[in-house]
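Read the single chain below, which is given as structure tokens and is the form predicted alone.
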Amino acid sequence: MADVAEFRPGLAGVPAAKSAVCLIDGQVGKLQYRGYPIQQLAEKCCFEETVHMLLFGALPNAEELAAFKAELAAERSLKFRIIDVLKHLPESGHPMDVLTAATSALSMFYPGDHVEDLAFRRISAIRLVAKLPTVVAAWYRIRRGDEPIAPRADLGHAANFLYMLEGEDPHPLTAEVVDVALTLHAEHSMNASTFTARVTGSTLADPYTVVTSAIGSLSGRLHGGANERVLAMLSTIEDHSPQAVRRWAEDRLARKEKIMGFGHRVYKVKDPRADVLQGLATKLFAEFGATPVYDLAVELEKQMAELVGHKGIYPNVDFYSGIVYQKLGIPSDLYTPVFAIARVSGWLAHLLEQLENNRIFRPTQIWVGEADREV
């Protein structure tokens, strides 16, 4: 009998692909998209520049960026039959389920050969990046009885999304904050949803099906939605004094209960995205007024650093993102769809990479049942 391969639950630490899309060194808090540090991208590049770089391998020059923005803007609208689909869904439907249904439906409206036709492959990627924000914003309005707001070509990706939610031009700082947040969430190597996208893509399923499968993976509570649970957790801490916060943390740790927003499978230091988000939060509060939940979060981070920092447990990206979105007035059940609006660029970058030298994923298993049984 052949030697039994080592079994690693969840494929932990098992390389599943060779990739040039995202580099992570969790020991030192390094996160780079195609070699560019996330801090520089967040500071110097808009989301559209980041998307172009992820999809096509290089940051665009001014002319290329203008053309790419125009391509995205031209593909933002949804066909009226997609809107009709949304209007026939139950108002109680979770936005992630709606996003899954709408993305799947898109494949029927935009058929083509993404394997051999490189032009179709490109336009499919652009359509998905452009249309997912429109789907999320349209559902936000439809479920409360309002008509969707048509996208505007004169606004950037983030500003247009905010505009479609309420029909008002967003404050420049608000648009900037969302733009940076999208950049921070655009890509993160071989996480569950990205692996799902690559597996589905390896079968040569169309890009809409690939993204639909990734959205489905993201909808699971072990992958998406952590920032919602951070806010819910913080709301249970009534006394915000340092002593009370420390007692609360010590009690949770003693009972081995998870403290949401802390710890990461990859990072053993503070998530670099959390640092950037914390900076965004302070800018927001300086402009629009502080919120007690942020002060509480900062105090909890301080106490946790003293209690478990030596174990490599620090804030991850979810710890501050929900606080930022809450301040922006975005409903909590849209937090994960906003994640998908950003991460679709990363999923597609991995799909395009997978198609360059594709081989269908076909892992093996370790048999643990009975064999050679008789009926």
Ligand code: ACO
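Residue numbers count along the first chain shown, from 1. This one's a predicted model, so the numbers in the text were calculated from it and none came from an experiment. The term rigid core refers to the most C-alpha atoms you can superpose between the two forms while keeping them within 1.5 Å. Compared with the form predicted together with the ligand:
- With the core held fixed, the Cα of D154 is displaced between these two forms by less than 2 Å.
- Positional change of M108 between these two forms stays under 2 Å at the C-alpha, relative to the superposed core.
- M304 is among the residues whose C-alpha shifts by 2 Å or more between these two forms once the rigid core is aligned.
Next block: the form predicted together with the ligand, after the form predicted alone:
Lone chain follows.
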């Protein structure tokens, strides 16, 4: 038998691609998209600029940005038959499952000759970034018996998403916070959903199918699904005193239960995105009033640093995102879909990179069964 490589559960530390999309140094909390620090992108660029840079490699100048925004805005609406698909789904359906179903359906409404056709690749990427927020907002309304609201071309990506939820112009700070949150979630190198996208893309499946598979991967509770569970978990802590919070954390750790919103395969320090989200939370509280659960979260972070900081377990992006979204009035089961409408840009950037130099993924395995048996 041929020599087998060392088995690494979860492929930890195994490079799956050569990439120039996202650089992370988890030892020091560095996160850069195409070499630009996440803090600068969050402060100086709108989501659409970041998407342009992720997809096409460069930040747009003013003219390019205006053209790109117009292209996205022109692709926001959904065909009425996609809306019909949504109307036939059970209203109890989780929005991530709905997003998977609708994205999969898009491939039938927008078939292309082949993913190697560069024009099909480009327009598919633009459609996916543009239409996913419309699907999420439409489902938010359809499941409660309301008609979807048509997108508006005069609003930015984040503001239009908020507008499509309730039909009201969002407060400028609310739109700004969602815009930054989308930028923070846009890309994160070879995480599970991005790896999924690259694997599916490597078979030359169409971009809608690639994104469908990535959405499925993101939905799991160890990945994007964690943000929804952080608030549910915090709501079980009744006594917010430091001693009680410490006891709660100790009990949970003793039972070997994961504390949602903590830990990361790559970061061994606090996730830099959690810091930016805390800054956004502070701005929101100054404008709209404080949220008691935020103080609880800060206390839990402090206790966890003392208990498991030495193991490199610190808050990840999901720990504070739910608190921010709750303050914005976004329902908890939309937190992961909001993550998806941001991360679709990263998945597509990786798909485009994968297709530039494609080889189908086909890893190996370590055989642990019996061989050469007779029936």
